[in-house]
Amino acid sequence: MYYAIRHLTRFRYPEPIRESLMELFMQPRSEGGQRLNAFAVSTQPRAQLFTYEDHLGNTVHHFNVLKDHAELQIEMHASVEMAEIATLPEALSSDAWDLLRPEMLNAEEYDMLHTQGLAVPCEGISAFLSEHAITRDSDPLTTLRALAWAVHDGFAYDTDATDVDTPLEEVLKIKRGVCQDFSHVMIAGARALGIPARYVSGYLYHRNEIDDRPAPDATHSWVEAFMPGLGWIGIDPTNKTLAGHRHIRVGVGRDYADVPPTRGTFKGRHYSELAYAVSVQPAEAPIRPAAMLKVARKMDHAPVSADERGEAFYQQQQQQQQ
């Protein structure tokens, strides 16, 4: 299956800013059953893009815009070929837990067993596991499925409930959020059970008859967990399914902070408006019009004092995965 992906991001500012620095985690990976056939990024204002590969194997593009600008637009196009994912067994042997002991893991697997950033095991995670009777009594794969399904059933999908850095304890308290939050809950739960787990950012080809979450015009995230004899397997707690040929992987990390679609700072006033549009379509289908931008964060028109106008502020600008 071939997919055409288009991801448009626009930042608007109430007055011109300067020294806008940005990193992009948008290039789909090319490994396993996924092959990247074409990729391009453009910016407005125009900027020279540089590329590097981070320690997790993610391709990162970065650029800076030094001249004054009241709007920054980033447009990505990609073509990806996806193969069918091999069918997983229903369960593993119960002694597979022994192969997940820390001394049996390699460095990459061991790193994904430890607490990180927004996916930190906490009292709320322990209570969640206990409430849903999720323990190591069964085999690791059965336990992993039970955890993913419990996250799906136990949390409401609500794009207004959280933001890009909502703490895990708050998500567990309100039991609402988006795919980013569901992934963090599952990762923290898996690590608490001794299962290496990592965050995956990417895109989902949305099918209305199957997916009620997330919205079809947003980026997506899910979880990969290490299973003895199987390697890293993808599982999507947001949609209560295993990751398949519709899940297009862009980045893997310890949590969202490792692989946000955009990450950057600018020098200027604090307030900005973020809008984005994402299209994932089979290659033979037309891509939807580019104009359908979804405003994710409205511009705040709070008054600014004369003293503040004379000062420069470095501000972060990121977009939440939904």
Second form
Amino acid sequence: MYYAIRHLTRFRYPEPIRESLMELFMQPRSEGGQRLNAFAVSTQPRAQLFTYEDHLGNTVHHFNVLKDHAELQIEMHASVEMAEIATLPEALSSDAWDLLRPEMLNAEEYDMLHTQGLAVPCEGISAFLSEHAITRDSDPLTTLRALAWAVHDGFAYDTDATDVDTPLEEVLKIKRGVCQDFSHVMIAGARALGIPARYVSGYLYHRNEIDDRPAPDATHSWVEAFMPGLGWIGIDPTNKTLAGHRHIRVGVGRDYADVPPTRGTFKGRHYSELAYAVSVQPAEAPIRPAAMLKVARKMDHAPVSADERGEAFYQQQQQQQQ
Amino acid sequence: MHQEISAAKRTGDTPPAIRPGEGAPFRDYALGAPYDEMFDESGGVRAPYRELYTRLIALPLEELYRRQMACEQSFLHQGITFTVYGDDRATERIIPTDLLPRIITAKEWAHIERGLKQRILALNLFLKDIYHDALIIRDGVVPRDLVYGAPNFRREMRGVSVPRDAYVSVCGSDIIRREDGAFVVLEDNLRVPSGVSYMLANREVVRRAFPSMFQATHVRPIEQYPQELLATLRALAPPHRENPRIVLLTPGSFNSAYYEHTFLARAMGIELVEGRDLLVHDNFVYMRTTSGLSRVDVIYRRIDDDFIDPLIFRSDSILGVPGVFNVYRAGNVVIANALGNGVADDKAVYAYVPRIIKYYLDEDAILPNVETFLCREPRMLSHVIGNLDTLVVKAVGESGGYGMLVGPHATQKERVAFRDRVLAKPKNYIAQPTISLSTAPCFVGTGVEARHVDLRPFILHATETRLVPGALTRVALRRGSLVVNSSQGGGSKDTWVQVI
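Same protein, different state: after the form predicted alone, show the form predicted together with its partner chain.
The next block holds the full complex; its first chain is the one shown before.
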């Protein structure tokens, strides 16, 4: 599958601000079954973009704007090729737990057992696990599935209940939240069970017949857990599904705070309006520059027209904010 | 300036076994179990101190008092102060300086110097390793969870190259002298060590108080420290920058060491800046000046990792420079000390330093550690829990002497409360035996008495490792006290390193 992704973000300030500085975790990763064929990002006001790869392999872009501005817009385009994900076995052997002992893990896996940050095992997590009888009695994969489904069934999807810094204990109490909260609960649960787990931010392609959450055209997040013999496998507790070719991975981290789509600072009054629009469209051909030369004449499958995006932009301002 | 120690045997509690000398000022000089810098076990004056002793018994008390007052006046006039947090009465206090110098022989100094150079070399290699290949963890020398669990381990530093691999370019190590006279390292301060300005200020006033004795003792000079620090910072600058701009970044005038920041900036002839004076633009750091923006090449920072860049670290920091870490990562500015050093002066990692030295240098540690029990290891934990009345237990990753239990001085209730904290999170604690700091003569107004001291030399490292031959000798001013922290009422002494 090929997807064309557009992600437009706009910050507005009640009065002009200055010296804004921003990091973007927006570039889809290019590894495993996912290949990034094209990527471009631009800003308004114009700024020079710099990039680095962080210690988790995420490609981060950053820029700054010195002079006064009351609006800042970031536009990202990407073209991604997704392979079908190989199916998973029903279960692992129950002694696979032995392979999850810390000394069996490499540094990257080990660090995702971590006890710092937003997805930390806590009392509420222990209570949640025992309430749903999720233990290490079954094999790790069966346990992981049970955990993901329990998170899905036990929490209501509610875009008004939480915001980006709602603590995990609070989420566990109100049992509501958005994909980010679902992911954090599942990660903390997995870590409490001794399964390395990490946060994935990205995009979800919505097929028409499926009632996915969040609604179309928003950023999404899910979880990857490390399974002996299988490596990192993606699970989407918000949609009760394994992550497949519709889940386009952008950033991986210990939690949301490691990979927010944007983070920045500026000088001026400290509030702003954030609006964004995302579109993920299937494309039937890769949009690699070389390939584009061949298909340029029969551009039947242009992703989204400018007008549509403009309309979508306003419609979608009410989407989940991150 | 963070250290606190306790002793099983408190000098003040034991009646003086020996009354050293005959001289009037030494009437109340108590010699107990700890090593005394001036007198040997039989009360004889050690060779380096003979000159001082001769002068002291010849001088009337009033004259000593007059000279002590002159020292303090001088400190006050120069504005040499130290801010004490949590003290409502006065934020700034002068650091009490003691009139009498502490003397280190050339031989002792050579040993300390070799030991510290070895230690800094190994710790720099350790930092480079854990932020790159982590071979020392792979080889099982240092436990992985200790490094990854250390509060000051900065994942953001993984894979970042540091100019000349100089992670630690300014270090102030705390050394104490054991009962047997051997020097041991109590703590490495690899982040933002302070106190060097007091070393220099003490020299100024004490040299004036005893001019002819200073001549006669053949003391090595230390005045060149600011220039050596500047040379170190210059050596770290990007090579293609002919005239690199170096600045000192301070948290601001409410910081406890602000005096030192102003002093060093002035002595080096560089700008003293706060975070708001700098800004990042297109992956370079600039200083705001009256004539526009001026590029900055090296930042000597006296601000913690946590606060240095709100974009990457604590987002609520208003002291830092937003975006500076990405400029650093790109190699467009040098920050000294490097970020992430705190993992190597972590109190739990400390216990592994002798093994770290062995691993990288294949040498034994020249300066040993104080024996340290890691509560993370069950056997050591039970030892610690069983001996809380004699041990000093410290929270790992905190500094300043707040999260700690000084067993012998604590009440039963305090010990029980602390035991519960240790048992709840054993990995967060280490313990050390109550070690006795050596004592040195101090003028106390009514005469000369023994007070506990430690030693903080300052090490500089860029392309080579250098020590200025001197140190800050910190003094526990209250009789019997072992608390030398300036934040908790400690004072300091001039430290004379002899030429021969």
